[in-house]
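In the block that follows, a single chain appears as structure tokens, in the form predicted alone.
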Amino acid sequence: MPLSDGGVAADGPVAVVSRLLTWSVVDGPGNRFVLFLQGCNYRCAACHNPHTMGLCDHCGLCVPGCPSGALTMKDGKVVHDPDVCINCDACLRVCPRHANPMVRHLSVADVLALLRENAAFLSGITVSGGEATLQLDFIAALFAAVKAAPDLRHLTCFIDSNGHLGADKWAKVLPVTDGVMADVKAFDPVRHRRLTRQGNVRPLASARLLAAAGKLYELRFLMIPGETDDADEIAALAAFVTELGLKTRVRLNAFQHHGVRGTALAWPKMSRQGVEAAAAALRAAGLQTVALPAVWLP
């Protein structure tokens, strides 16, 4: 279905997907289906996968540069022919609006389909991005359809976001969602600007809304050397999750280049002795359960 950002199919809405993966293990808890949708209404720096971004506007500027012609101009827009493609993503590094134009249109159907081939290995479903909630139509009618489903209702549903969702929004997904993963980017307002163009009272709201319900599985915090990194942050962080609950469960990461575009290359990296620093300050102020870094990049 060519649509550009999403829409309705006779089976119900179609979501615009980046990236799946049949099975992560970083995505929350055991084994999961991974979907990232496309579209993010952050502008995060440090942002590891900035082509989740944007929408592709079919400026066609990336079609030159596609060593196996996999990329072509039809009608005005932008084709993928994923038969001939090799995976090179020259197009996402020339894309001036941090687009993909290699994602897929998937409906409810397709992913209970891709579901079913992979329920005997998985634990549940996570919805990922980009930011996931901008497409909270698709999320709502598949995590239904999940839990409906005598086959698949086995699995928990998950969402990762970054929190920029009132609580109206919340309200249509939560019954059909077993947990989010919600970030916080940073506490002190003006420097969370200055890393999302975003502010934080949206998030913040969102955290404490998702931990009244029960469905916080996890509070994310990027740590950045210079910025999130030091005392004031962390404690604010320690303080917030006191606020919410000390058995609410952090997980810490650490700034890298992977991915990364920008002036935020120039950063420093955040080493692991600095993480683990911070989860040790985390822990002393009675947090019980603070994650690291599954892997640590050289």
Second form
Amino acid sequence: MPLSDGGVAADGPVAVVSRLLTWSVVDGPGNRFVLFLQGCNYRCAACHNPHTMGLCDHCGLCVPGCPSGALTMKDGKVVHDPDVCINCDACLRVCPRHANPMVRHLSVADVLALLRENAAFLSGITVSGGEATLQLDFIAALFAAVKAAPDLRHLTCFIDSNGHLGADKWAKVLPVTDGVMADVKAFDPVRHRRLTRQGNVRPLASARLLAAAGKLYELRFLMIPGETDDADEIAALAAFVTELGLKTRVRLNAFQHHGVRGTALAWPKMSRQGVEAAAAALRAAGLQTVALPAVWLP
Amino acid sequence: MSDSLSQLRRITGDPTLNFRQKEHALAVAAENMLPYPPLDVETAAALDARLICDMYEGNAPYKPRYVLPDYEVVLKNGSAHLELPRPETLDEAINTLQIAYHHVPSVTGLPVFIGHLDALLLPFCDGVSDDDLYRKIKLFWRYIDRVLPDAFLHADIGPTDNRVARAILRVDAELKQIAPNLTFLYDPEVSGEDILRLCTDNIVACSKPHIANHPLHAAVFDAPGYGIVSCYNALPLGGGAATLSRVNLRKVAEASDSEADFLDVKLPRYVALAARLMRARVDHLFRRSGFFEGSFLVEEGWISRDRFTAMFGVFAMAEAVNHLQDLAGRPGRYGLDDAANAIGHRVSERLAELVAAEPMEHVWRGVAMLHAQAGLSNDAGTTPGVRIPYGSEPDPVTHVRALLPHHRHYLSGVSEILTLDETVRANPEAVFQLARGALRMGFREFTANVAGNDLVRVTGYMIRLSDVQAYNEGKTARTNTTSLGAEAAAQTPILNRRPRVVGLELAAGAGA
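Next up, the form predicted in complex with its partner chain in place of the form predicted alone?
All chains and molecules follow, beginning with the one already shown.
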């Protein structure tokens, strides 16, 4: 199996990683080491990381536009040299597949080594994306290895997911997972399909399953003006969380233009006022923890 | 009118200085009309070219740069000179300290150290309720900020977790004042994580306290101990620092042909010249100024003549390393590239060797102490100490890991400031993780600014952004450091960088 599609190498599963961070304060509790895994099964117009959606098919369209010469074609494959790369992201802008030729391939051992280097500063690790759970075997192996390592087992293991994963698959990873941040993109099924090109039966089922397992750290809801900010959506969110348990932590995110490409750039940005009004409505409905964006961009 | 008279005239008519600030500026100007302590030609030339720098401390040093009295002396004995009885109650103890502060000199004219306040006040707290303690500390804090309004003024607390330290942290977060600056001395064996978490929560609220790695500092100093003062200088308690001179590493690198030339020829040369400069200044203070002969602080044992070190400062490490990289044709930049960082670590190691080999008469232990110096508000084109240049800082964890190997060499302090994005407010646990991790890995001190706080550090001292705004509009600043911050803000990119708000430190001749 070619490594660019992830998969299993001789010494275990290998992840296709779009980016990694040793400092993140917005991907779970405390400071988190974050792996953004490449590839997503949704095609949300509002995505703020659209370059994490696709996997490279080595078409080579990005190579001529690389100003530093970090990208070359070798044996029909796009090859990236990180030592030469100037991180200008020109390749991301020309890629027709929303892929990223700068991905790294990391084994479980690679990630454990990175965690050990940074462990003194970390509360835990979060795998995000893309849709992290598309590389579920890697996640399961990584988290199991963290839990088995005496010097790392204090780190909490979190997944950030769109919730499309089925129950049987969750069962593979939940025993080694401490918490999941799960999205519900919209409660109206038609709207959900319009926004993501997928239905919302699976994300709703995932949220219920995770809540029942005590693993739902946070339910995330992106407010988009004219779409998910309407009263019916907020009322449906309130009803859903009431069903899950009023203690469920809910995070309202506000649609912004940063990172967004294409048609969604024509959509208005979500106002602070609108998010705060929704938060007030949710609190009035009895929700105990409603988190809002930490920073409001002007 | 002569230039010097015009200068005095300008000070007396400056509408942005209050009368006390004018007095201080006039005194500095008058001192600088005197001849400089005798220097050899080579040293004088290096000083003129500012390869070495005397921090504009003044031409006739008549007081040590930093004085760290052992305030326990006056709390235990009272003071014959000040006609103060030994205090018996918490009110009397605080009142005694408030009086004492007015008699402690420093380069700024205001004390830079006001004591290990929890250790000093705890013996007076028996029978004082938590609520009373909180109220008294609050009044004390207000007094300090309003009467001694200088952000170089520094209080220490810790390493124990105790009532007074907690009351101080509570009041400090509530009042968000510029003064006093505050350091918690953290010892993982003694302090416990609860109070470290209180400290990091306070950082989120008001970018204070600074957290010092107590076991690392304690190992450097002897039994009377040390204090953290001014811009995070670690100095002997019951003494202080006679002087601080510094080497501009950027200029030394620019005078070098290669890394080898820098490390083997030019750096030794300019370290030697800076040492000569320091000896001349120290000699004047100890033998000509009469300070130690006429001081009741010495007579009553608040300070000892033999406990004053000399601080050997360096700055512009980043520019020096980048220049050496350019000479070698390598693109990697300081802070971001392993090879560049490794050069920096070699430079720090070399500096430590060289400074330890320069004997200094009168000075505590006979040699100066290396210090990563935070800058002056009129520095341009240089980055303070060993910091990573503004705007090119990596994430905080990478940042700490890049600078860590420097820390063991800077025995009198390494002024580093991490700037944290405002999103961290929603996740204070991350600040705790970062601080604990950095200290565990061997960071000598941990200091952070949270972007978006009105109260921010400008390389070690605190300013209010709203005060800078008012100052720029021509209103008189209540606090001394505002004008320094405004100067730094105008001359350096400190306020318009990405989150980091740091800059060049004090005004020439005004402070630390």
